[in-house]
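Shown here is one chain on its own, the form predicted alone, set out as C-alpha cells.
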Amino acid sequence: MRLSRYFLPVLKETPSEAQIASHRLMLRAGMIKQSSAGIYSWLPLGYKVLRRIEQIVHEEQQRAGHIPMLMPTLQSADLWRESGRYDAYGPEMLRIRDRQDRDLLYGPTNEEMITDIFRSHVSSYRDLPLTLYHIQWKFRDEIRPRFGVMRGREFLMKDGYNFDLTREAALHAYNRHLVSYLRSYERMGLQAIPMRAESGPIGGDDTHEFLVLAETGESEVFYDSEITDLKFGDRRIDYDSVEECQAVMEEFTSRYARTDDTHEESAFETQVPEERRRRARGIEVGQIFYFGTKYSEPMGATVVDPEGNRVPVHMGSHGIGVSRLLGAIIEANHDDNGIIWPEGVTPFHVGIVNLKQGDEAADLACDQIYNAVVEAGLEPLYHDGDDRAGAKFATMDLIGLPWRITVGPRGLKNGVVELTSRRTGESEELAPDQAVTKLAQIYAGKL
C-alpha cells in the first residue's frame, strides 16, 4: 500500500480524553474514532491489526479441534429467563423491546443461545464431545467506559462453548483451551500469565483469567516470578491427548497466580519465597470456565449416555477479548515515540521511506523494493509523500511497524538500503535484495 493512497489519519497532538498509552497511541495513529462513549469506529490501520488477531485466535481454535460458527447479537430475553440470569444479570446488560412488544437483549455472552442451539441438534453422547465457538460483537453498559477499547461498551469477543458427557471429559476441554490460548497470546507477542479468578455472572467453581502484566492494568495481581520465565513456544501437543494438555496445565498453573479476587495471603506467603513474590498491575484478556450442568439443566440440554439414560451435558465456556487484545498488545509494545508491533500483528510488515521523493534512482529502487517485498508474500507500506525525512520517520515510529527500509540517493551510490529495527533502533546497510531476503527470513513461521 502506498501511503498517499491509503487513509491514516494520525493526529500531532494527544487527546485530551486519553489517560492511557493504548487509548492515546491508537487515537494518535488513526487506528479508531470515538462514535460515543465507549463505542469506536475503526479505521483501516487499526481494522488491519483486528482482523490479525481475530485470524490467530481463529487458527489456533480450530487446530484445536473447536468448530467456527456466528450467532446474533441480539437475543432473545425468554432464554435468558429460562437459565434465570434475566434478571440477575444487571444493567450492564443492554434491554430492548421490538415493535412486536417482544423483549431482546444485546448479548454480552452466548451461554443460553448455545445450549438452546445444542439442546435442539444434539440428543447422543455418540455426538460428544463438541466445542463450538464465535467472533462477535458484543456489548456490556459500562458505568464509566474508559481507556479506549480496554473497556467499552463495545467489543469483538471470542466465545468458545464445550459440551461434555461427563466432567473429566469437560475438564479436559478446559485444559485444551489453556493451551489453545497460551499458544494464541505468544503468537501476538504477549506473556499472558493464566490465574486463579473469581466466575462472576458466568458461574462455576473451575476458571483462569489470562493476565498481561502491565502499570495501566485494572486488576491487581499476585503471583510467583518463576511463572514469568515459562514459554510455550513451538512445541507440538496432541489436543486429544489428556495426558498432554493435563502436563500443560500444571506446568502452567502449578505456581501461585492469582487476581485481587482470589488471592490469600497467607497461602502467597507459605508457597512462595519472600525473592520470588511478585505484586503488579494486570490486563485482562481471556478466561475460561468450567460450570459443569449450571445451564443444561434448566435449560434441558440433555444426550442419552451409553445406558440409554437422559443426563444433562458438562459444559464450559471460553472467551478471549479480541478487540482488548489490541489495547493490551500497545500497552506492553510501546515507547515515547509510539506503538512498537510484534511481528506477528503488525498491519504493515515493513515501512519504505523514500528520502528523496522525486529522485529518478530513489524512486525506481523504492517501486522495485515495494514489488519485491509483495513477490515475497508480505505487506509493505510505502511512505511515498513529499515530508521531510523527520516527518516520515516519525509516522513510521508512531505506528509501529517492525521493520523500516530507507532509501536515499546517498547510499544508492554505494548499492545499499538502511533496514532499521522499530524494537531495537539498530539499522543495517545491506543491497536493497538482501534486504528483502532478511525480511522474508524474520517473518518465515511468524504468519
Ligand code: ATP
Given for the second form:
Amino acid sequence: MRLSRYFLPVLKETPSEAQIASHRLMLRAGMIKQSSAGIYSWLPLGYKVLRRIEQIVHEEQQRAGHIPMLMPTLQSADLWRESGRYDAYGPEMLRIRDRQDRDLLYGPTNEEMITDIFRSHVSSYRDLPLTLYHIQWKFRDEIRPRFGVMRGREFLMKDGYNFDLTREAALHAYNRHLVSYLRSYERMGLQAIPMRAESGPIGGDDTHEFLVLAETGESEVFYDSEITDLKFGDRRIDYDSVEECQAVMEEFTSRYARTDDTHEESAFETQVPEERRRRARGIEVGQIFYFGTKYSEPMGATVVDPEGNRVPVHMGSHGIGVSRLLGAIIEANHDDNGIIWPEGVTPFHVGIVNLKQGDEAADLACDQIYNAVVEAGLEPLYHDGDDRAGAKFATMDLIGLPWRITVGPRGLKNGVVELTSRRTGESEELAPDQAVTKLAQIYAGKL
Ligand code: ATP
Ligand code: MG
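In place of the form predicted alone, output the structure of the form predicted in complex with this ligand.
Let us now look at the entire complex, which starts with that chain.
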C-alpha cells in the first residue's frame, strides 16, 4: 500500500478524552473513531489489526478441532426467558422491540441461541463431542464505557461452546480451550496468564480468566512470579489427547494466580514465598467456563447415551475479547513515540520511507523494494509523501510497524538501505535485496 492512496487520518494533537496510552494511540494513529459512547468505527488501520487477531483466533480454534459458524447479533427474548436470564441479566442487556411488538435483544453472549441450535439438530451421543464457535459483535450496555475499545459497549468477541456427554469429556474441552488460548495469545506477542476467577452472570463452577499484566488493567491480580516464566512456545500438542491437554492445564494453573474476586490472602501467603508474591493489575482478554448442565437442563438439550437414556449434555463456554485485545496489545507494547506491534499482528509488515521523494534513484529503489516485499508474501506500507524525513519517521513510529526500510540517495550511492527495528531502534545497512530477504526470514517464524 502506498500511503498517498491509503486512508490514515493520524492526529497531531493528543486527544484529551483518552486516559490511557492504548486509547490515545489508537485515536492518534487513525485506527478508530468513536461514533457514540463505547461504539467505534474501525478505520482501515485498526480494521487490519482486528482482522489479523481474528485470523489467529480462527486458526488456533480450528487447530484445536473447534468448528466456526456465525450467529446473528439480534436474538429473540423468548430463548432467554427459557433459561431465566432475560430477567436476570439486568440493565447491561440492550432490549429492542420490533414492529410486531416482539421482544428482541442485542446479544451480550450466545449460550441460549447455541443451545437452541444444538437441541434442534443433535440427539445422539454419537454426534459428540462437539465444539462450535463464532466471532461476532456483542453489545453490553456498560455503565461506564471507557479506555476506548478496552471497555466498549459494542465489542467483538470470539465465543465458543462445547457439548459433551460427560463431565470428564467437558473438562477435556475446557483444557483444549486453555491450550488453544495460550497459543493464540503468544502468537499475538502477549503473555496472558490463566487465573482462577469467579463466575459472573454466565454461571459455572470451573473458570479461568486470562490476564495480560498492565498498570492500566481494571483487575487487581495476585500471583506467584514463577508463572511469568512459563512459555507455551512452539510445542506440538495432540488436542485429542486428554493427558497432553491436562498436563498443559496443570502446568499453567497449578501456581497461585487469582483475581481479586477469588484472592485469599492467607492462601497466598502460605502457598507463595514472600519474594515471589506479586500484586499487580491486569487486563482480562479471555475467559473459559465449565458450567455442566446449567443451560442444557432447562432448555432440554439432551442426547441419548449408549445405554439408551436421555441425558442433558455437559457444556462450557469460552470467550476471547477480540477487539479488547488491540488495546491490551498496545498497553503491553508501546513507547513515547507510539505503538510497537508484535510481528504476529502488525497491520503492515514493513514501512518503506523514501528520504527524498522525486529523486529518480530513490523512487526507483523504493518501487523495487516494494515489489520484492510483496513477492516475499509480505505487506509493505510505502510512505511516498513529500513530508520531511523527520515527519515520515514520526508517522511510522506512531503507527508502530515493527520494521522500517529507509531509502535515500546517499545510501544508494553505496548500494545500501537501512533496515530498522521499531522495538530496539537499531539499524543495519544492507543491500536492498538483502534487506528484503532478512525481513522474509524474520517473518517466516512469526506468521
Ligand atoms: P469484564 O469483567 O471485563 O466486564 P466479562 O468477564 O464480563 O468482562 P466475558 O463474559 O468473560 O466478559 O467475555 C469474554 C471476553 O470478552 C472478556 O474476557 C473480555 O476480554 C471481553 N469483553 C467483555 N466485556 C467487554 C467490553 N465491554 N468491551 C470489550 N471487551 C469486552
Ligand atoms: Mg470474563
